[in-house]
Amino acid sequence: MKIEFDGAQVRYGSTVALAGLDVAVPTGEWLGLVGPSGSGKTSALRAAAGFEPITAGRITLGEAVVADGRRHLPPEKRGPGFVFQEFALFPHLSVAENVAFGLRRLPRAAREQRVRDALERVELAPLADRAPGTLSGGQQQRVALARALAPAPPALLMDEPFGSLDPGLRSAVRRRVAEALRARGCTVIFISHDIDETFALADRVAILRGGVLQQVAPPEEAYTRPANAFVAGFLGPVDLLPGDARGAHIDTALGRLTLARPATGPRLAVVRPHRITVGPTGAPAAITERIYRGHEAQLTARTADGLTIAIRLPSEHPARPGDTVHLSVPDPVETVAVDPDPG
C-alpha cells in the first residue's frame, strides 16, 4: 500500500504541529520519521492512521484519498495497522485474545494459527493465556506488536514500537518483526528516537523540525550529505567548522579542507569526529577531555582560536587531557549553509 502526504497540515488551535508535509512512501518501503520532541512526527503518524484530522492538504492510502481537510475516513476504514506507545490492550482479555481481536472474521483454526505465529515472532508464545495486567511494560509492547502483525495489514504505522524492550531482546524482536513485514511487502512508517535503530530499519529517513520537513533520503545519504546544519547535528556527532569556501576547498580552523562538491562563500564544513586524524602534522589543538567508550575513545580538543572539536579515536590511542595534538581531515567534506537559527 502506497502512503502519500500531499501538503498535509495538522493544527492544534493556533499551533501548527505539521506544516504542509510532502512525502510519498511507495509500497513495501520503510520510512523512519525522526526529529526532536514537538517536531511533528507523531502528528504525521496519527494523521495517516486517522486519529488526527488534517486542516489542509491531502493523505492518500493506496488509491483512496482518506483525508483532504473536508473528508476524514475513520481509522477502522483505512487499512493500515498501527502500534502506538499507549499499547491500548484490553485488560479483560488474555494475551492471545488481544492478538486475535482483529481476526474475528477468520475461521477458528486460521485465527489460532495467526495468533501463534504472531506471538512467536515477538517471543511471547508461552504467555498466551496471561492477562495484560500481569505483564511488564516491555511484554505489553510485544503484545501490541503481535496484535498489529496478526491481521497481515498492507501497511503499518508504528510509534516507538521497540522502545520498552531490553537491548538484547529489542534487537532480536526487531529483526524477526522486520523479516515478517518485509516478506509480505508491507509498507511501514515508524518513529524511533534511536538513530541507530532508524538507520538499521529504514529505507529512507524523513527528518522533521518544528513541523517542517528538512530532508528525505536514504540513511547513508542523509548522514553523509545532510541538507543543513540541523540535519547534520541531529543524525550524529559532528564538527561544523566555519570557513570560507572557494570552489574545491574551504579554509577552516583545521586548515584547508578538500570539498566533495564545489561551494563558495561562508559555509560550514561537515566533519564527522571519526574522520579527524591525529598525526605529526596539522592544526595544533589541546585535548581537554577523554571518555573511554570500549572500542573507541571520545576526545574533546580546543584549537588555538578557541574552537571546540570532537574526535573519535581507537581506545588504545595514548592522547590524554593536557596533551597537544595535530589534527587534519584527509577526506573530502561536505558543506552546509551557516544556520541562522541553530536551535
Contents of the next structure:
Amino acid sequence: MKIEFDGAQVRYGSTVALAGLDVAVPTGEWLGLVGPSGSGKTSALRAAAGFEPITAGRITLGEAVVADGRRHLPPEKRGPGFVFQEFALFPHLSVAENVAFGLRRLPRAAREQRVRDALERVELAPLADRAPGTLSGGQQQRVALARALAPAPPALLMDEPFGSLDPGLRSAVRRRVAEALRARGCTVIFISHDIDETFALADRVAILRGGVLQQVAPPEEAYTRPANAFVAGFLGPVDLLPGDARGAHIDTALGRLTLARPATGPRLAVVRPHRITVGPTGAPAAITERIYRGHEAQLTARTADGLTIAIRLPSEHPARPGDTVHLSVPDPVETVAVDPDPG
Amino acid sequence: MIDPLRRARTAALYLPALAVLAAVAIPLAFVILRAADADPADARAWLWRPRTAELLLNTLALGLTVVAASIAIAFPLAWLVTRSDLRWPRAVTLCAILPLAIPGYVMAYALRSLGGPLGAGQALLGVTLPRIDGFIGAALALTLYNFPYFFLTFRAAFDRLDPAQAEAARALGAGPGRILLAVHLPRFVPAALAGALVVGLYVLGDFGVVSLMRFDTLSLALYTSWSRMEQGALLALILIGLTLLLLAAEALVALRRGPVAAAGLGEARRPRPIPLGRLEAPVWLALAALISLCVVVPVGTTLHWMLAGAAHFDLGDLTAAAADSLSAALPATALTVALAVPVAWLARRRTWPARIVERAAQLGYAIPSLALALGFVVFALRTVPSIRDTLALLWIAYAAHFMMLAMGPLRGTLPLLSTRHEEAARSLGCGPLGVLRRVTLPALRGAIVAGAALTLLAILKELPLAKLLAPLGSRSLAVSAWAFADEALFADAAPYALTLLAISSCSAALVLRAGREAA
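The form predicted alone done, now the form predicted together with the partner chain:
What follows is the whole complex; the chain from before opens it.
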C-alpha cells in the first residue's frame, strides 16, 4: 500500500503542527521520520492513521484518497496498523486477547495460530495469558508490536516502536519485526529518536523541523549531502566552517578545502569531526578539551581566529589540552547555505 | 470533525453532570430559602440562645474527643503491627479493622443495652453494669467505630517509612530526636489530618449514635426540631457551614502538601522489628480489652438479645423490612451508578466543569444527612408536594449522597483508559460503537460492579435519610433496628441489628478489597 501526503496540513487552533507535507512512500518502503520534539512527526503519523483531521492538502492510501480537508475516512476504514509510543494495551484483556483484538473476522483456529506467531516473533509466547499491567515496559511494547503485526496490515505506522526495549533485546526484536514486515511487502512509516536506529531501518529518512519538511533522502545521502545546516547537525556531530566558495574550492579557517560539488559565494563547509586529520601541516589550533570514549577521543580545539572545532581521534592519539596541533581536511566536502538560525 | 458521535457523546456526559449538580445544589438552596423565611429578629434571638452555644460546644467536644481517642488507640496499634515483633500481626490487623463492619448505631445499641438492672450485662455476667449513655456513651461508640480509619492510614504511613530516609538523615548528622521530629513525624501529619477530616465529618453528621445515647448535638437538635422547620433550617445552615469549614481546611492542607508522590526510587527495606520484651504481656492484655470492647461486645450483646427474644420473633416483619430496604436501595443504586459512570468519565479530564461536578459529589457526601434531608423535604413541599410521599425523593437523595462512593472505583480505573486505547481499537478495524462495546464498557465493568456494590450496601445500612425521607409506612431494616432500640425494646431490635451486621460485614470486606487493589 503506497502512502502519499500532498500538501497535508495539521493545525491545532492557530498552531500549525504540520505545514504542507509532501512525501510519497511507495509500497514496501520504510520511511523514517526524525526531527526535534514538536517538529510534526507524530502529527504526520496520526494524520495518516486518521486520528487527526488534516486542515488542507490530501492523504492517499493505496489508490483511495482518505482525507482531503473536507472528507475524512475514519481510522477503522483505512487499513494501516498503528504502534503507539504509550503502547495503549487494553487493560481488561490478556496479552493474547490484546493481540487477537484485530483478528475478529478470522475463524478461531486461524486466529489462535496468528496470535501464537505474532507473540513468538516478539519472544513473548510464554506470557500469553498475563494481564498487561503485570508486564515490564519493554514487554508491553512488544505486545503492542505483536498486536499491530497480527492482522498483517498492508501498511504500518509506528511511533517510537522500539524505544522502551531493553538494550539486550532491542536489536533482536527490531530485526525479527523488520524481517516479517519486509517479507510481506508492508509499507512502514516510523518515528525514532535514535538516529542510528533510523539509519539501520529506513530506506529513506524524512527530517522535519517546526512542521516543515527539510529533506527526504536515503540515509547515506542525507548524512553526506544534507540539504541545510539544520539537517547536517541533526543527523550527527558536525563542524560547519564558514567560508567563501569559489567553484571547485572553499577557503575556511582550516585552509582551502576541495568541494565535492561546485559552489560560489558565502557557504558553510560540512565537515564531520572524524574527517579532520591531525598532522605535521595544516591550520594551527589549540586543544581545549579532551573526552575519553574508549574507542576514540572526542577533542575540542580553537583555531587562531577563535573558531571552535570538534575532532574525533583514535584514543591512542597523544594530543592533550594545551597542545597545539595542525588540522587539515583531506577529503572533498559538501556545503550548505549560511543559516541564520541553525537550531 | 472526527465523527458526529463525539458531539452527541459530549452532550451525554454533560446532562448527567448537570443532574448531579442539581441534586446537590437544590437541597442546599432550599435550606437557605427556608432559613431566609424566618423573621430576621426572631432568627437572631433564637440563634443567640445559650442553647445554640451548648449544642455547638457539645458537637465540637464530641468531635475532638472522638478524634483524639481514635488517634490514641490507632497510633500505637499501627506501630505494634508494623514495627514491633508482636506475634500474629495479620490477625491483630484484621481485628483492628473489624469494627468497620459494625454500624455506629448498632454499636450504640449494644453498649446501651449492656448496663442497668435489665441489661445484657446482668443477664450474661450476673453483674449490673453501669449505664453507658450521654457524652461518654456517644464518644465511646463513635470512637470504636471510627478508630480503624486512623489505624489504616497510620499503618500505610508506617509502611511507607523508608529506613533509608532515616539513614540519610543520620549520615547528615541528625540524632534520633531530630530524625523523629524532622523525618518521621511529618509523614504522619497528612495521614492524621486526612483521618481527622473523615472522622470529623462523620461525627458532625451522625444521628444514630447520638439519638440512642441521648446526647444533644446539632444533628440531634435538628431532628427533634423537625416539625419547626424554620429553626431546623437555621440548624441545618450551621451544620452546612461547619462542613464547608472542614472541607476548606482539607483543601488547604492538600494544597500545602502538594501532590503526594513517592520521593525516591527503589524498594523500601523492612527495618529490623523492635522487640517488645517485658511489655509483651501488658500489650496483649490491652489488645484483648480493645477487641472484646469493639467486636465481642456488640456481636455478643446482639446475639444475646436475639436469643432472649426468639420466642416472639416474627420472620414476616423482618422480610417486610428487608423488602422496604431493597425497594429503596435497588432503584437508588441503579440511578446512582447510571449517573456516576458518565460523571466519572467527565471528571477524568481536568476541565472546570469536571472539577465543579466532582466537588458537588464530594459535598453531597460530606453534608450531614439531616441537613440534606431537610433541604429535600422543603424542596418537595414547595415544588411538587405529591413527591413527598413517594420513594422517588429518597432515591434522588441517595444518588446525591452516595455519588462519591459509586464514582470511587471508576476514578481508579478510568486513568488506565486513554484516548490512545480508542485509537488503537480503531486502527485495528473497530468502529466507534464497537469501541464502546469491546473496549470502554468491558474495561470499566469491574469498577462499575464494585461501585454499585459499595453503594447498595451503604444504602442498606443508611439510617437518617431513610428515617426522614421514606414515605409513611415504609420501615427499612435500619429504621426498624433504630426505632426499637430507641424505645429500649432491645430484644425486638436484635433481628434487624444482626441482619445489618451481616450487610455491613460484606460492605467492609468490599472496601478493604478495593483498598488493597488500589495499593
